[in-house]
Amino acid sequence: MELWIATGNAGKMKEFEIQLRELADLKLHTQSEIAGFSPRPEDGKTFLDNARIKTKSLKAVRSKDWVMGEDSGLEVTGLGGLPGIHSARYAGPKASDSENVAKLLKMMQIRAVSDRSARFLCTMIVYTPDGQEWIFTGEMKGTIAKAATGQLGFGYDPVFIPEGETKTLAELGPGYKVRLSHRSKALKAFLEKLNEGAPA
């Protein structure tokens, strides 16, 4: 089975890898590999706009093959639920994950924001070789932390805290992501509606 990723992310690359690699005869490709692709903007309004925006972008050009594509974020309740679906460009257009992080602490400093607790949310589309959408979702709980600590993640991992834990993300490392996060969860979801069509 062969599986195009719709995404120019590392970080989220690594963890499909790590969390698909019980698959043995999958082989994971990425929109990095087709010469002059250009995905269209994410402009949607949620999650699920924007996961199907960049899913259907790259099943366009992959008409005949497994395509995945996910949008996922990070809700601050103190923030109003910022930053969203903005999460991966809350300081600009093309701003780097520390620059995000900085502006989300900054943000809840300013506002003395007293409710620090967040959540990740992911929405992920599947697209099959005939074109069915399948779509799964993940969430993980926690709270922001007043400073960035960790070396282990990507995003705003330094500074999210899952609930029951004392460390952030950055500090639990990529094996308890791939075990919790909202992401792994929806992949989850994704490998059970897979199984459920191979034969016994």
Given for the second form:
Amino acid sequence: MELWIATGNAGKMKEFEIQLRELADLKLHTQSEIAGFSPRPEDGKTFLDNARIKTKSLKAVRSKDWVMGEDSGLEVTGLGGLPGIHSARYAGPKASDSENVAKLLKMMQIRAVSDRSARFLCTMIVYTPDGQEWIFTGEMKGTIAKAATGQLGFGYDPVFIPEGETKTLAELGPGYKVRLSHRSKALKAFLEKLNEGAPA
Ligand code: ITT
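The form predicted together with inosine 5'-triphosphate (ITT), contrasted with the form predicted on its own above:
Whole complex next, starting from this chain.
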């Protein structure tokens, strides 16, 4: 089976590759293989809207293929759920991961946030070759550290301490994430559905 993945995020792609590497019959492709491809802007109001926008954009040019994409983000309780769907661009349209992390820590300091609980959410969309839309979700709960620690992963991993842990995701590494992350949970649900018997 060939699976096209609608992402331009190298960190996400690396996690998909690790999680799927034992499936010898699965060949992964990304949107970067399509010259000139550019997804529609993610201007939805929910993770589901934005997952649909990016995945549909790729399905439009790979209409007969399996196409998967996901929208994910971090919700911090003490910030009323921010940065949420704005996670990738929290510090501005072209913000780097470290700029987003710095803004998050600054906002929590300015607002004297005492409740540092947070969660990552993922909404994944799969379009089957015959045009069905499947939706899968995943969540990972945790807390936001007071400072960034660790070099592994991407995004907010250096400040996210999963529930039951004392280290950040950027210290725990990709092996931890492919077992327990919001994204890996959604992906597992997709694989389970595939195993139940999917359209060819
Ligand atoms: P694509 O849309 O091309 O997939 P993106 O980075 O723009 O890439 P999203 O719109 O889904 O992806 O934004 C997700 C952002 O949420 C991501 O850039 C990180 O800042 C954050 N995020 C999501 N999952 C994360 C994770 O596992 N670890 C750390 N940060 C994460």
